[in-house]
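Presented as structure tokens, the chain that follows is alone, the form predicted on its own.
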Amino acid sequence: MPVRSSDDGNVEQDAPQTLIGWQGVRFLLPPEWNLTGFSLDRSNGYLKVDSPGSMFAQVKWTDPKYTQSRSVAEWAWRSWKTYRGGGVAAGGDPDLKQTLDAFLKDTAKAAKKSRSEFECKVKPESEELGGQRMAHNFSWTGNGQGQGKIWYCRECKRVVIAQVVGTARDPVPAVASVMFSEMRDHGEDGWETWALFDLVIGVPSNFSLKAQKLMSGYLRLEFQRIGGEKLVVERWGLADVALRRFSLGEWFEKTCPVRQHAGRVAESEVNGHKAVMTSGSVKSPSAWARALAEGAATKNPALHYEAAAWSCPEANRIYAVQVWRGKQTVGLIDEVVARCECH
């Protein structure tokens, strides 16, 4: 059930929720919570989301079957090892209780430093999602309170530990209940949801996050996959100010490398909003050489450039998606744009 943590520490029902999505992990929290900490490392990831009060949520995961491959050959070698039974699955499910005991031991040490009595409860291991997960639920008190869960996903092979933490007066159980009721640890049908602040977009699972900029009026996520294909998602605030002196097409040409790729701007429509789109190709000799080198193994060098931008009056935001793709990758930008929720 939708919840909102109010100023007095109680929980309001039927309020909208905030979707958090990062590296395949996604969950719901009250709307005033925001992402404040994260890691770029997919194999050993971390997220922290803060409320405007004293509560926060933490998520940590290890992904032993995922190590960023530096080449197609390395990726193929890892895939072959996985196929032959390498990794966690070959030895059975991991010992979640041992991992959880170590986690709670560290929490107890922190409570001891604050001279608080620490108590914890751990429920027996159980299966979830039709046997896809093995999980332990846990709770603790001592210098505050926490409710959490640790689980192993037999499909994506991740071990995830997550908890909601707050003071004794905070509605930790209600927030944790919402968070864990819809929480997922991997994408679906080859796509992952990335959701932070007011940006929600779907990205193919085989793209890895390479760089990010998270500022008050500007967000940028840059992804790349083996072969050199690149995807950039951007969001600007205060669209009415940015477009006061320029049309959307003029702004697009000034902000994105349209002319650099000899692209022509055409009017279009995205999510019911007026949009502009362009397509072109890599022209710089150095960029051309780099694309050929990176795409040699896949025989699909990212020499084609496509981009789209649109203004959402309801959110007062400008969104842009840029793609550097190979000849064989058709329709990627349309699929990504269709998965962007702007309001």
Contents of the next structure:
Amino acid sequence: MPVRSSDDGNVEQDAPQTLIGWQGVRFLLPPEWNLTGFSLDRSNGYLKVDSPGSMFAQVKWTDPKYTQSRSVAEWAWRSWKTYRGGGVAAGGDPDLKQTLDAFLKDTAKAAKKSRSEFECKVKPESEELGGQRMAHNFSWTGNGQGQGKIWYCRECKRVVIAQVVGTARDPVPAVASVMFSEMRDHGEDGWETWALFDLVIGVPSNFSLKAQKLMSGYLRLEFQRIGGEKLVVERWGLADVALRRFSLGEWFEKTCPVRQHAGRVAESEVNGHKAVMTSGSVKSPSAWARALAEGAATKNPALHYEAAAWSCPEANRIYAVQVWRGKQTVGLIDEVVARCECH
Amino acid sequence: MRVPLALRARMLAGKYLPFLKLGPPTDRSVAFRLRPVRNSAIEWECGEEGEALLKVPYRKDKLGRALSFLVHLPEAKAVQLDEVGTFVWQLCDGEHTLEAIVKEMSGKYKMNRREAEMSVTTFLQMLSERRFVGFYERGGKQR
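Switching forms now, from the form predicted on its own to the form predicted in complex with the partner chain, please provide the structure.
All chains and molecules follow, beginning with the one already shown.
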């Protein structure tokens, strides 16, 4: 049920939606909702998406087996619990009820601080997606209202808690229903969707996020996988202003290390837009040595460089994808570019 | 347009002593109802490329006069805005609210709403710190 939440709290049907994708978690929300908080960690992390009004969506995920201990005593206690099977149900799934109780206790504390009466309802456990995950739905009222879901995914081995929070007048149930109906916690066919601020890209699952820059008008996501292969996706806004003084080729040479890798720029086409592409190899001795050291384990050092950039007039944006790959990795840039939705 | 000393002291205290909670409104809906207005002492004109050149006069009070006696100061300093800055500057006419400027900006440059919000608020904050613009709330007080 597609919805749009307007400022006055009404819900409009059949409106376009915003896709959010981060660390394998992806879901739909009404338009103009945007990512405001995130963590870089895949095992234990969080995500916060704010609406233009007073609502927000929150997702937290933890890998029960990889929880970091803060002290030796905590580590010993966890090891003992794991050895005795505590905290893990008979089927090997973690105890969701225990995690949810702790989560709701924190929410109740916040409600108590604001002197609101806290009430919560937790539905019985149900099986979803053909037994791939076991989930509890919950809702609460107190300092506002919230609707959420907690589940354990047997495939990505993560416990995920997601909730939509708003004031008593906000259409929280409608937004939550859209969010949870399409929500996934891992990628498909070895590819994961990363979607934020109207940037939607597909990245192979074995690449992990190493660095990010999320600035107004400029986004940069840097991924790396074991062996040192690197993938950088960038998006600039205000393409019409940027390309008023330079051609796309000139702009590409100025912003991407094309000359450093002795690449020659050739014209091409991406998603129906005029594009520029280049390929070359790592030239600097220090970069060469680093690539060899990092790629020693996989015997596939990332010594080859490929990049593509294109301007999308419909979205008024410039996109660039850069890949540092090994000799055996072929066609990665083409696949990433094909999975980048620009308009 | 002079900001009263008491208000300036309050703003400074709010900025450097945040626990006093004396700063500008933090509620988004209140902040987005504010209307930025250009300082009337600043003269400006648009060049051939559509970029505004602001002429900001130096202070003419006792301190300003004393300084100009000691060091030669020009009548005004020039500040060149880029295309996007000029677009926002033109909308600081006291009629458009912050919300309207964000909407116009995201519409014209096809920017994501949040990105437009960040750009506009950061730019206006910068202009406000230099006293190039002030804010007022219709039916309320000047900020």
